[in-house]
Structure formats: structure tokens, C-alpha cells
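Have a look below at one chain only, the form predicted on its own, in C-alpha cells format.
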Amino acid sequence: MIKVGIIGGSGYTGGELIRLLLNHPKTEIDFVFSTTRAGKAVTAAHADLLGQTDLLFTGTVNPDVDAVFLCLGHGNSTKFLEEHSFSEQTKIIDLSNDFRLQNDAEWNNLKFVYGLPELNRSKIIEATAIANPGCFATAIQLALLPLSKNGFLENDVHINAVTGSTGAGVGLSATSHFSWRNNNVSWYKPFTHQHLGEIGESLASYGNVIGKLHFLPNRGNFTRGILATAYTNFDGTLEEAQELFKDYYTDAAFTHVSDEPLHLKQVVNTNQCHIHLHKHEELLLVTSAIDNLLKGASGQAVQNLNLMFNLKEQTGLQLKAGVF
């Protein structure tokens, strides 16, 4: 079994990899960190585990673990690992922004690998740290991967997409209570968004020209997932642009392109990224649909561990959405 540690273990990201690596075959959870909640039960915080574990919060690590998980506020991680120490046997996947792009990505002789399997499968294998990406940069990049890899995208892009808000976090603003974010929906960092660099970063790896990416996030009215669109000019087929991107697909584990236009509840509660193509004259309009804390945090994270520890990359993530 491998053992695993989880640092910031009381917000939703937590509590979705506790969820999965409970019911992991392989792993066994060792500790679960929180500088808040130490000594009160895991299910204080996450009600829908009661009963599926009796597990406590603590104040302590336990340093000799086979890997440990980072889910802590952007900022945080390097903090974190300033503090505590860990074996040099022991792997570790961020799920904040502070490693994920290339001039933050060595730190304290640790190389840490951008891990979104579908471009980096066979260096995540090889790591022994993880950059997990975000959440919107995961259906942003998986949307215009196969495109940027094919030299399809030296013309601007707009992406417009919308996220659960589950995406702000478990704390509370004036954006994300429940009176607010009801029946409301809003855009928000338009242009500007801190997912830009990793997604600019990453389209550009295969040294194609890319064009401007014009991005505008929106709130939605829901708790979790998000449905992004992107568009762009495109001088092929629809049919040559859905085999460029079976094509670069065909291996993926969880990313699968439809032909049939895309709902968000198809992918919600799953590690599933959905992908659909559609052509309108001379523009190529891609939209893919994640589920913002497994596909785009927890569940990529767990993927990633499947593939550093030589597993299945579908091991414990075999969830089924709940469409009706």
C-alpha cells in the first residue's frame, strides 16, 4: 500500500482526494493536516465520509511517507515545505499555483513536473514532484492541445468559460455566499486571469506559433464543474479537425472527444474531460467540460499518483457521472 499525507485537508479539494484515496485499492492514508481543525474528526468537516472513516486532523506529518498532497492556498505550498521536511523517497503533488510555472517550477532541489498527463504523461512518470494544473487551465488546455501541437493556432483565440463555485474555495466572500451566487452569474478577472501563464506555457511546447488568448471567466449559479469554449480560425474540415483530435487523444486515459454536443453533467462527479467540435464558417469552436475539483484538482492528483507509483491510470477513479 502506499502511504500518503495530505496537508490543508478541510476545504474541497481535501475533502474530494480523502474521498477518493479512501477508496483508492492501493493507498492508505497516513495523516491528514490541518492547522485549524487538529485533533477533531475528518468528518467534522466533510459529513458525507461519516461512516467511511474515523480519521482525526492533525497538527503533526509524519515525514517518512510514500507521497504526500499540498492542498493549500496559493502562496502557501512553499511556505509549507520551508517548514516541514519530508524523506527524499517521498513524492509530492501541489495543488496550488506555486510550482506550476517554468521559472518557479525548481525549488530547494526539487524539479517539479507540470502534471497534466495528456502533455506530460512520460515525465509525471518519471517525477518525484508534481505541479498539479488548474482547473481552468486543465479544459482550457486540454480544448486547444491538439491544435497547438498540429500549428492550428497561430491566430487569436477567444475562451469563455464558467465555473461551479466550488472554484472560489470553502471560504466565504462576498462573491460566493449562497444569496449572492443564486440564480446570478457574473464574469470576473476578464483577460486576466492567473491561469493564463501555465496555459500559454504550455501550448507553446511544441513551438508553434500561438496566438493571443482572449480569456473571460464567469460564475456560475452552480456548485461544481466547468464548461469552457474556445474559438478560433480554422482552415480544415470539421472532419479533419475531430480526427487531429481523436488522433492526439487516442491514448488518454479520461479525455474523449464527442460527437454529440456536451452538458456539464456528463463529466461532473468524474475525472472525465469531454470534447466537443463544431465549425461555423471559417472558425473551429472547441468546448470541453471537466469537473473543476476532480478533473481539474483532486482527481488529476490522483491520476498523477497512479502514474509516479507505475499504476493503472484509471486505479480508484472509475466514477460515474450522475446525469438525471
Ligand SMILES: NC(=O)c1ccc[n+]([C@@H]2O[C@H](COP(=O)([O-])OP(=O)(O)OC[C@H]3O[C@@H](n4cnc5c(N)ncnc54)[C@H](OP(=O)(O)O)[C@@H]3O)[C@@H](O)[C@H]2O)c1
Second form
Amino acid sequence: MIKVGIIGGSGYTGGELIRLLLNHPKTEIDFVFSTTRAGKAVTAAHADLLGQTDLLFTGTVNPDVDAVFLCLGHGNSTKFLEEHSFSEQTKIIDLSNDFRLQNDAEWNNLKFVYGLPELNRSKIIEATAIANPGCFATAIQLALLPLSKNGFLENDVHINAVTGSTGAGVGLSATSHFSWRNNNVSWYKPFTHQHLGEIGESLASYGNVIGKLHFLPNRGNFTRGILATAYTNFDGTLEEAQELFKDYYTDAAFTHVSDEPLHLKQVVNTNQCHIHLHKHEELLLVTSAIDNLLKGASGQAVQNLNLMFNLKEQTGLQLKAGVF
Ligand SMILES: NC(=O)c1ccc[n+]([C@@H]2O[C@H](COP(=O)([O-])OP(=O)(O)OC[C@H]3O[C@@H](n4cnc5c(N)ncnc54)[C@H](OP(=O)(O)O)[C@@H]3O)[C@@H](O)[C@H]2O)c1
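Next up, the form predicted together with this ligand, please; the one we just looked at was the form predicted on its own.
Complete assembly follows, chain above in first position.
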């Protein structure tokens, strides 16, 4: 069994990892570290796990675990690694944005690989440290990578995406307060969202010219999931675009191209990314849908763990969507 530790266990991505790893046939949770709840039952923070685990949160780490997941807010992963060390064999998977950009990827003796399996599968298999991608970044890159690889992204790209409230973490804020969020929708950080950096680096990695990315993020009044749309000029036919995408994702374990228009619920509670293509005059519209906490965070982190430990990529991730 692979012994794992989870840091930031009372948050949303931490909770989702505990759920996944308790049901993973090859992992054993060694400890769940919490800054605020050491000594308390994990089920006190994650009530749905009642009867499934007797684990208590801890305030100390076991440095000899096989893998550790950092589920902390931005900047806190670096701080945590400065204050706690792990054995040279321990593989690290960080869910924050501390190590995602190429300029941040080397830290002390660690070299972080950007953990998007559809882009970096072979590098992930060899990696000892992973920078797990952002949630919007995952949905948007999966919508655009086949175009960037084949040199079809030289024109401007207009991107619109809506996320559920869990994207903002467990802490209560003005925009996650029920009275504000319910029956409401609004945009934020227009054209300046922090995920544009990692998206730009991945799209540019094939060496082709990339047009400007205009990204408008929205907050939706649901709890889970991201529906993203991106459109750009495309000279070819719809069938040519579909072939391009299906080719690119032939071997992808969780990313699939659908001929039918998407609805968010078909991927919520799963590690899937579904993609749909539509052509209107010269424009190609690409839609992608993911669960922000699974393919956008903890599910992708487990997918990366599976690759790093030479397990079948789908291990522990065959999940059921809550369609109705
Ligand atoms: N939510 C998403 O959909 C999503 C998707 C992709 C990536 N991410 C990234 O994953 C990371 C975790 O996200 P999350 O949604 O799980 O966040 P969260 O719900 O806010 O949980 C973060 C946890 O970090 C711990 N923590 C430790 N030091 C802290 C400090 N100084 N300030 C605040 N919290 C501290 C807390 O848990 P303890 O008290 O138990 O230590 C807290 O519950 C973030 O970097 C986020 O950007 C999130």
C-alpha cells in the first residue's frame, strides 16, 4: 500500500482527497495534518465520512510517507515545506499555485512537473514533485491544447467560464455567503485571472504562435463544477476540428470529446473532462466541463499519484456523476 499524508485536511480539496484515498485500493492514509483541528476527528470537519474512518487530524507529519498532498492556499505550501521536511523518497503533490509556473518550478532540491496528464504524462511518471494545475486552468487548457499543438491558436481567443462556490474554498466570504450567492451570478477579475499564466505557458509549449487570451471568469450559484467556453477563428470544417480533438485525446483516461452539447451535471462528482465543438461561420466554439474539486483539483492529484506509482491511471477514480 502507498502511505500518504494530507496537509490542509479540513479544507475542500483536502476533504475531497480523504474521500478519494479512503476508497482507493492501493493507498492508506497515514496522517491528515491540520493547523486548526489537530486532535479532532476528521468526521467533525467532513460529516459525510461518518462510519468510514476513525482518523484524527494531527499537528505533526510522518516524514517517511510515500506521498504527501499539500492542500493549502497560495504561498502556504512553500511556507509549509520550509518548516517541515520529508524523506528523499517522498513524492510531493502540491495543489496550490506556488510551483506551477516555470520560474517557480525549481525549489530547493525539488523540481516540480506541471501535473496535467493530457500534456505531461511521461514527465509525470518520472516526477518526484507535482504542481497540480488550477481548476479554471484545467478546463481551459483541455479546451485549447489540441488547437495550440496544431498551430490553430494564432488568433485572439475569447474565454468565458463559470465556477461553483467550492472553487473559492471552505472559508466564508462575502461572495460565498448563501444570501449573496443564491439566485445570483457575477463576473470577477475580468481579463486578469491568475490562471492565465499557467494556461499561457502550456499552450505555448508546442512552440506555435498563440493569440491573446481574453478570459472572463464568472461565479455561479451552484456548489461544484466549471463550464468553460472558448472561441476563436478556425479555417477548417467542424469535422476537421473534431478529428483534431479526438486524435489529441485518443489515449486520455478522463478527457472525452462529445458530439452532443454539454451540460455541467454530466461531469460533476467525476474526474472527467468532457469537450464539445461547434462551428459558426469562421468561429470554432469549444466547450469544456469539469468538476473543479476532482479533475480541477483532488481527482487530478490522485490521477498524478497513480501515474507516479505506475498504477492504472483510473485507479480509485471510477466515480459516478450525479446527473439527476
Ligand atoms: N477549491 C477548488 O476548487 C480548487 C481547485 C484547484 C486548486 N485549488 C487550490 O487548492 C488549494 C486548497 O484549496 P481549498 O479549496 O481546499 O482551500 P480551503 O478550503 O480554503 O482549504 C485550505 C486549508 O488550508 C489550511 N490552512 C493552513 N494554513 C492556512 C492559512 N495560513 N490560512 C488559511 N488556511 C490554511 C486550512 O486547513 P487546516 O486548518 O485543516 O490546516 C484550510 O482549510 C488552494 O491553493 C486552491 O487555490 C482549489
